[in-house]
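There is one chain below, alone, in structure tokens, taken in the form predicted alone.
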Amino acid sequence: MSQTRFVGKPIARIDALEKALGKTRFMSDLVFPNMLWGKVLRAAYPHARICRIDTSRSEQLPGVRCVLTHRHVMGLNGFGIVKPDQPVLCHDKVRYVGDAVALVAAETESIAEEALGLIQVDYDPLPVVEDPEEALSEYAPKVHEQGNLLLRTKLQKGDVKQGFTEADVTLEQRYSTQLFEHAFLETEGGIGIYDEESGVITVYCGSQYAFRDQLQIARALDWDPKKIRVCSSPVGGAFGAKDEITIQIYLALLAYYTRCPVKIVLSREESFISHVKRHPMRLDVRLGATKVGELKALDVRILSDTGAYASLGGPVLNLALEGAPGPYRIPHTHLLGRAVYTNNGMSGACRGFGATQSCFAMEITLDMMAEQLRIDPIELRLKNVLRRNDLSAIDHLIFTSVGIEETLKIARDSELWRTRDIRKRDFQPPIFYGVGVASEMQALGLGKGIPDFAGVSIELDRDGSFLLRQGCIEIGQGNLVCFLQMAAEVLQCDIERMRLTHGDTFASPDSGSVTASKSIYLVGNALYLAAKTLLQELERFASETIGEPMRYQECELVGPSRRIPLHELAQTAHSQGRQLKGEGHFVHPTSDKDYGDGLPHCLYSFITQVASVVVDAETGMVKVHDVLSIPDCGRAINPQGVEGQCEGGVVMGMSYALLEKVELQHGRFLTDNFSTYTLPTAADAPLTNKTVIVESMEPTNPFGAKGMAEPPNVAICPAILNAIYDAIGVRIFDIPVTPEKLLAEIERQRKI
């Protein structure tokens, strides 16, 4: 595919203009006739037993159509991607302040809000479990009856004790990361509609996997999934938080009981307290190397606070462990992780999915090792970098493409890195300049043992255009134009000749979840198969119709004596009632090893990022000056899209490093709005934010593509912290690096 017409070209997104003009209708924008408003009563305590729920006063309020409690949940009163341990509506206990206790539907939003205040719930408060280490004590209150340990995972390779014996230098350090908010612009919102005539419930609600929503709704309602339609695209941002069920089941229940369309749109405060966050983790890292810089041993212990329910806390922990060694050859490893229940809100999927936390710890430790050994940080990484067909640090074969070495060499040769010491001369105390680097490998796909697939169909319409049916949701990532680019490449037609469906369970095949940076890879493989099948079908039908062998060529069927334009063939097929269609189904390849619970993966994207910072040692302020992102995404289907992912990911990762933290006190949110939660603005963005793409050409994808949604927001955090150290000689191991925290550490070191 070296010579291509569409793949690899910076083609504008098909949804760009409507979004820029504010014309895009998201699920929370929809309005239907006779629509009611729904509201959710949340828990009054972060941990309490429910003694009584009295809805009588609320039901009598004029304008109220229904009030629902756990008694109205017809099926399983629980949901969760891995483990359905979160109640749809709580009946005996609440475990965090976002728990739902009752639902109301009323004629106006204000009446629904008033009705919530009339529901009386008697609670018996319980001790709040705040600290994950204390949660594991035998005397700790139990968040769940079976105990507070969600998952314990251990991975190892070689003999870590022997590895540290072979090491000349050993470093140990504890790191900690914060609870982090996704801060998407569109809060959870949508509409549920029950059509009594067809018996179909339709739920319009932004999410990341409409087909899994369909199954979870059906399970809660004890309903036939074929009678539940979920439309979930487009979405006004997600970053992982809308992978889990949010309000979909509530919409379905209210629509069923009222027989009217019911709309719910969460306020920012309600969204903040109820949806999942990025996991806070404590990471203890011990790294050993020889005096010439050969990594010999790594021991990592992770304690993850998953909050009140499982959600994806187990897989996040596993990916944090898998990513902890980074893209490096290490012969001896011991990686141990525990995910723990607390009453600290709820954590789940967030961009980077655990690798964000472990990369932060490993990449700072590597820089510390480089300083100890007096080796350039990039040279240390190059000395130990993984290559294709190596065994990983968790002892599985890396048989897919690996471009990390090239990313490091580009970083090493970049002007930003080469001139770092020269540029320091342009600054005078108390202003200091520094440059840092970090690398990462991001697992793509869901991992060993977890169903991971995509289905696609492509139809020839009667006017000679193509309809691409695929179920992936548009959450702002720009995949839709990439799907069309890949399909147009195979079908040899202009993109304008193609249409596509997305995120509708009644109009599309199941193309998998929009998670794990995998949709370009999976859908790309499936649509390639569908397009090839369609071309065979077109040639077969044309040959039957004309009576001579015909072959497809740029929207024409060409034979020895005739050429037929595609639109004529389409009309002929339509007149005969013949549907010309190709279907493709692709299952993600898996690793040669099986460690259970989705471990390990076999496909990875890689990135190296270089960042420069300017630090004011008097105020503690840090300004990220320049960033260079060097991603290995396989073939870049749309380079402009990859650049966009890198530019946005850099700002998100920078904010993780320096600004954002969800504050809780005794299980209650102190930051529940953008007025109290610090977010970056355009003024905080780096002065330059450049991307150089490395294309390692993935052999298991017909276009050579992998994925690049997550890595740009992962390695940038430790790159910034390494740059801060390069500037002022101060290391921070607990993020975010606020001015107060940095000044305190500067003062502490002055006293040493």
Given for the second form:
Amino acid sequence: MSQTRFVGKPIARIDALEKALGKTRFMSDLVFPNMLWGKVLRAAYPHARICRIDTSRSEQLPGVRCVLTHRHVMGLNGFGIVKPDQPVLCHDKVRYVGDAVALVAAETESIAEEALGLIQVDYDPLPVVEDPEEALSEYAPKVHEQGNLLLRTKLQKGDVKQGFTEADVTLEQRYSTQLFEHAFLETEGGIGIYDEESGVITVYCGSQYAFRDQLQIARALDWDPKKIRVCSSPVGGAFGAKDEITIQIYLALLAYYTRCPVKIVLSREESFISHVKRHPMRLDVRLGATKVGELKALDVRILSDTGAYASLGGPVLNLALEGAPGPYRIPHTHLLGRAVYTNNGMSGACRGFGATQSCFAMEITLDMMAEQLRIDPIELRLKNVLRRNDLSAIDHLIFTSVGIEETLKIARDSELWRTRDIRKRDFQPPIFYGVGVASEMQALGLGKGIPDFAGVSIELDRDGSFLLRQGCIEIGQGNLVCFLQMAAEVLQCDIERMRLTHGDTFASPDSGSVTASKSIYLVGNALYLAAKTLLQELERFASETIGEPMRYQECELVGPSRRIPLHELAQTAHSQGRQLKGEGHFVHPTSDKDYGDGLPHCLYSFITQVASVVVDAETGMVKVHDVLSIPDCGRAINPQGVEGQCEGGVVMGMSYALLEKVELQHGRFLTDNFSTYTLPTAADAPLTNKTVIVESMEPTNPFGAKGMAEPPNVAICPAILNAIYDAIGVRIFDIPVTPEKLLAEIERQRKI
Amino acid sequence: MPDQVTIECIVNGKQVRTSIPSGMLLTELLRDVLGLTGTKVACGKGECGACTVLLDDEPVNACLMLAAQVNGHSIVTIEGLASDNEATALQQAFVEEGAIQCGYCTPGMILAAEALLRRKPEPSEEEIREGISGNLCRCTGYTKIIQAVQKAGVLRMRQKA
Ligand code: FES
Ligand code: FES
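We have the form predicted alone; now please give the form predicted together with the partner chain.
Every chain and every other molecule in the complex is listed next, the one we just looked at coming first.
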């Protein structure tokens, strides 16, 4: 698809105007008649046995309609994307402070709140498992019966010992990352409704995958999934945290037991302690290279603190390992990871999905290697850069598009990079200027062996417009306009001629989750097939009706002697009771190798980011000045959307590098709102935040697209840390680099 | 009921007279009583600006105010900014510049920017950053929001001239 009318154009998002006018209804905005308020009783301890739950006083409070505990869960009392080890309502034990013990529905929010206080739960506190290393000792208290190890994964290629003997320089470093909060702005909120007559339970609640929510709700309620409708779009931000179930099952249960609509909206504090976070990890990296900068061997060991329940802790660990070598050819690798249960809240999917942590460690190591070898950091990366049809550092064939080399060349030629030494002269001590670079390779899709598909159907409406039925959710990323741009390209019609459904399990086929930066790629493929099928269908029907061969062209059907506008054809079909539609179903391609548990992937987006910082060596303050993001996301369906992902990702990643950290003490949150957990404001954002898009056309997508939600918030973190080193010659290996930490390190180095 | 109070105020140009519990928050009055759900609540503690509305032209965090406090005052919410559903230049600029992603911060952000432009019709970039620094946005990284406010400022000056 070289000549395009819609794809690749910066068309305004279809949802933007409504949002600007304040008309958009998020799920937490909905209100229904006779609506009750629901509340969740969370655990009083991070780790405790439950001895007794007494709800009698709470039930007697006037205005209370029901109080539910584990006894009321009709089906499986558990949920979890990979394994359902998280109780819907805790029965014998609580494992983190966000665990749910009971639910209340009452006539007003304040009665519900009061009712929570009247529930009597007797606990027998257990020792809190805080340190993931200690959690693995055989004497450690067990978070789960079967032990504290969730997953151990090992990947290797070649002979890493041999590789290190071939290396002239070997570097070894330990890194650590913090617990990090997504801080989406819309807290978990929504409504459950039970319609007794039809037996349908409807749950309105923002999430990242309505169709999986539907199954998880059905499993917990022992209900026919076909009788569970989930509407979960649009969402006021998610970044991975709403991939897992949040309050959906509570809504369904409360609606079922009260026969009334029940609304729950979590406070910021409750949201903060209960939903998943980004995993804190400890990473030991050993990297060997020859004098001329050829990477020879990489050994990485990761210890990941997954918190109380599995959720996506296993896949996150695996992606951290797969992503660890970055976009480089390395002949000998040994990558070992363990994910461990603790009582430190719980972690799961978060933008970057493990690659965030391993990229941080690898890209700083590479920077140190470049310095040791006296090679320019970008040249070192270019020397080892991965190309299409190479074998990866985990030994699988990269048969999809790879644009990382070009991103590095653009970085190298950029003004920001070229002027880095000259611009240093503009600053006087104690103020220092520095520039850093980092690259990343982000796996897209769910990986080998995990069902990963999208279904789409497109119908011709009776007025001649198109209805695109797809199930993916709008969580802020802007995929809806991209879907329409792609469909418009094939259907040769204006965007205004189309409508689309999103995030409603009763309105469309299952189009997969909005995770792993994958919806543009998968839905794009499926809608291409659907649109092509629809066009054939239109031509067949027109030919039948008219009696001569008709071809579709620009919303008309054209035959040797006649032209019919599409709306006429639509009316004809409608009057005959014919629904003209096309369906498309696309299954994600997979790698030739199979390492189990979703490894490896086969499709990747890439990014190189350059950042300049100004460091005040007296206060330890770091200001990020300029950022250049150079993503390779395949064809950019909507360049403005790609820029938006980059700009937002940069600020989130900057904050990961410098500012944010969830503080826990003995399993309790010391930070649980925006005054204790500070987020960057417009005043903190970089002075310039630019994007240059590289488009390596992806052969397995008809539009050439891949994806771009995660990478911009990944490489930026090590780029900033490398820039700090360039500025003041101080390296920090655990993030965030707070002013106190930086000052202490400056002080320490001064003494040596 | 003893703790009910009657208030009279103007919301988006319309006279409102209603009896409410004295402890009711302004966000509750707007969202739950008047159905103006464009005003968002993301922290409930004055930390994020999602609930920003204009009180007699000044931006305030509605989550920190009691509804009773607006008795005799005039409120503009996001729904009341545009007349006849026609987006204002500022709203249009947010749309065109790509300043809206999830959109949850958007109403508060636009009202904070509106207040800024009323106070300072041609703000510098620095002043814009400062002017919206009470409003958190997790999605956009602020770049396009700043551009949108700049663009709207220029447009408004031109319209006036
Ligand atoms: S909701 Fe009012 S400031 Fe956050
Ligand atoms: S657009 Fe999502 S928080 Fe601003």
